[in-house]
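The chain below stands alone and is given in structure tokens; this is the form predicted alone.
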Amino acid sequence: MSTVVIRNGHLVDPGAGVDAVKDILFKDNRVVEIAAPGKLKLLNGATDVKSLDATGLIVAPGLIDIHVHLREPGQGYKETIASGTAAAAAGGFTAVAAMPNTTPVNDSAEITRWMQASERGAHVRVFPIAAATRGSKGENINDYAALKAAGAVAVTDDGHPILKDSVMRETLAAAARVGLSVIQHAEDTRLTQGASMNAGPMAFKLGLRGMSTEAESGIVERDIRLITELRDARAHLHVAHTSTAAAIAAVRQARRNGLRVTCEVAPHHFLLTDEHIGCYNTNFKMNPPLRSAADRDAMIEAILDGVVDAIATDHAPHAMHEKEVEFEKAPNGITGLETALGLCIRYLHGDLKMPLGRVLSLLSAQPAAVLGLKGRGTLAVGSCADAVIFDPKAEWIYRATEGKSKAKNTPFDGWTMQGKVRWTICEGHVVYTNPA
């Protein structure tokens, strides 16, 4: 494998507590040395060296998205593992965790291995998340030990909640025994039938049935009760795409009570509200739906005060013809891999003055910790050679038509971003370059 040297970059590695200009040496998929500029000792005699001049740029651990939909197997017309991971690399991500709502559902060791095979053409590392129940039907749990052995890093029925108390209790207990996290799509679908957006004045104005915030928070509160009753310190509940103030409040209290409960928030839930739907724009339709300004502000508060463990995109690509229908008939979801960093730098760091290290931690070290991805989310010596190099001052306009994803369903088309990715390095290989 080639040797990569990053010279004169400002290394911001919150996991290792480093915030300084450094030279970094990658070799054989590992970080082998970090030193002051011009002081690398282990480079002498190295051949086939690729040198990157990062003067004036930020060097950070490769970003990790713990919630993406890559659509394969079965839905390659929307996205493929190759195209989705190309979009990830362009956005600075070096690892993505793929949800199981594929066709067929990823509820087996065979599909889990298939997703990771070199034939898929992945540009970055793919960590499959397997279905918690057979076919994601919420009835019978899968063989978690076999799924973990095949490479699954967590279980979930994302897109479908586990509604039965007995099944969710069994899921938490069985996953704890083998060391897997349980990720819950918190939506009481008994309360959301026929709903296509958030319940509130905007839904009334548009004549659409709305989803109550209680449909989310009720499931979160139920799951926290179950994990409390389980009394197993190994049990880990992770709340996906949290969008309501009440759900965040429940997570905050669970943490105060010493429970292993974590959560993620997507950029669209801390930047947009249901008012953005405007005239039935389906690029603003997702599940959970865009919420009220009060809920959005609660997401921002939870990010700033540390309750939120990770920022995850919920990258959900769809074909254009699927979105170009009536709002109620359109599928839920938007793309997000190519815009997450630019949005976080502009709004969290730029507007809200959140320290850059904390923003990057939410996109790297903390997601790695949530899923137990050892050796990732940091550039400490000995860790995986995953890095993103970006210009923190560069402003750019996102154009969906120019993106790497096959899908163009985004509410952020034409938005001005800050923080332009120059290089993405995954496992010692440069997988994305943008010299401009």
Contents of the next structure:
Amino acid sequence: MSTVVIRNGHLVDPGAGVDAVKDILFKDNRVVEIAAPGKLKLLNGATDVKSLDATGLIVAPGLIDIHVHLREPGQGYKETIASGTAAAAAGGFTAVAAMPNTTPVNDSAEITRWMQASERGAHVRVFPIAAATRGSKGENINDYAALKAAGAVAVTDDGHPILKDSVMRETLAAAARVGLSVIQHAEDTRLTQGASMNAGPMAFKLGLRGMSTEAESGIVERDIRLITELRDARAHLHVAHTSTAAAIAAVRQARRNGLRVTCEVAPHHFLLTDEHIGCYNTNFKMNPPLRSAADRDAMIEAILDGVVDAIATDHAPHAMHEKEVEFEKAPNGITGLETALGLCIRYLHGDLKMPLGRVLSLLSAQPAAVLGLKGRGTLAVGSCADAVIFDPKAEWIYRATEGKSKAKNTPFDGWTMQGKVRWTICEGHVVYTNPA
Amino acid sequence: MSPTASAARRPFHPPQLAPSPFPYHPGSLLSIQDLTLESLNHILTRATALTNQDPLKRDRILAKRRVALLFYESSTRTRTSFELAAKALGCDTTLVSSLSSSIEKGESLKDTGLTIRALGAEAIILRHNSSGAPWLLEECTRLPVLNAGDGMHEHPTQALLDLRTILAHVRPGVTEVNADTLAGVTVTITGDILHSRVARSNMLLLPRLGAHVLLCGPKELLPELAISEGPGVSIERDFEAALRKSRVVMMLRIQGERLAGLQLDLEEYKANYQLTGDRLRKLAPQAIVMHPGPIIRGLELTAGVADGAQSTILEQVSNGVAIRMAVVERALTAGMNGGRA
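Could the form predicted in complex with the partner chain be given as well, to go with the form predicted alone?
Time for the whole complex; same chain goes first.
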């Protein structure tokens, strides 16, 4: 039996409405008691207690990233489940949802179980997201009941958006029947052939082909139309890594119409613009691409006014040699697990004065709600013993070479972060410690 | 309140990016924008001086220095003139082209660059089909890199040789340029602007010297946002109206290899944008006609215009050797005389 006591920390649990200094008691994988400092009652007689002094620190529900690429099976040279989840733990995350664009594509119960097996050496909880269609080819939908039974929490063909209306309609309907969410990477790939950045003045200047904002918003609008026509209250569409003002506007309207449509935004999309690509730096290449300042501002506004349900990193590790190539040839994606908290606190809480509880909610309670992860994203008694303990004032400089991820492809190398993780506790175990 | 307005009201300060480290090497020429007015004048002056110099003395300037030409795309003018220019200064040159090298076997640009450096190359002249490739090559090798055309991005030595050609006709006798040298001169660039690195480099260079650049072509080949490239650039869709204003008419080839599925009605294109003898005589009898080559006779211009008295097409080619002598010399001597010349 493992017992952990966190003493004197400032508990910020937006899901449970707590914002006060507390002592917290975990036994095994459960929050068993929360009390005023020194007032824990259920600790009596416990032996082998791990005690953490969180004086002056924030204690929050373990962060949840619902959009990561862990690259296993098949692409372990980029990242492994072990290295990716070590990066997650270092970033304060206690659960991650892993995308199915592996080799082979995770379109089976077998691979879904394989990813969760203890042999993978995961440091935090991995929730597989399975492929929506066989091989993510956008033609034949998978057996969602079997995938759900194996532990999949959603379905998507991330990176290979489902273009055919008939297939997307069937996907939404079939997923609704078994209670799974459908996540769409919204990109009309018929319009983005050969493109490697956002369409606009910068693309013209750099002589690169651009992806229009309509290629994203067109698919979001199409998907919303399909879910409207479906008239099934259980149907849930989640728009991955929203990057354009038009897509946000579509989500906003869908919500007003009472539809179950949610969306996430990645830190790079509310911090960076296509001008940051500079001299063809491939660490600024991802999909969806960095957009114009107007789109970037729309992401900020949507985060502030509550349309955005989650901050998700789209952690996409690549090997050094894959990114050290011509911009057009470089694979899309950047890492994000180790920088998300530091960027969100510095910019959303620091610059934009968003209350800390709301920032943390976007990184825990709300993403847990998006994917229906029971007992996660809150530290209410009875919940999973997932917590992050961090110093909200500490500033530090992120160095990619010192990170836990195998990959170093980040645009944030050398950036000053705010909020230093001291401990990450996943399911009652301390999975990351960083001495002050 | 619009979303953008209220977001913008709040203080939000992601870090400014550090100034670009490029070019790493003072002898590099990656973008025409890298050149100060001073280095521009240095190149123009040296181009003339080297052209006039005794060839038997000139070839001692860079005797036995090693320059590599790395070409991922076919080329006649640029490759040959760079090679002749380097040899005229005494360099040993070697050509690595994508079709007859290990590039075909999948060797990366980085490894190809490092190999060329290990073979003793002191500068690399790169032609590449991917925009931005010269930046990568320079970062990997830290050698001076001369951009001989990268994708749809830039072709700085073409802009320099075009400038030398324009000066000879429009401002004869002028040896030093400044922000007003080409004041009052309208240069019309017509055709496939979208895919043209020549257009981009000229759009960046000529307005800095006071010229007005008019872009002309159909929407598919000339998007409105082309004018965002910089000041002194505007769009005139009516070719005949543009011709009337022009002292310099630069025609571009339609780049079939970069159209990427774009369908173009060539008969309609010719009707609207072909430079014919008739149009030239009536609308721009004083203008010079330029073309970076290769020309497609009977498409963007007629054979009569290409061979006509107003054409400077072959003069541009000759000026290519002069300009490239100057930039090769600069590549191998910058840093020796205290920074970027």
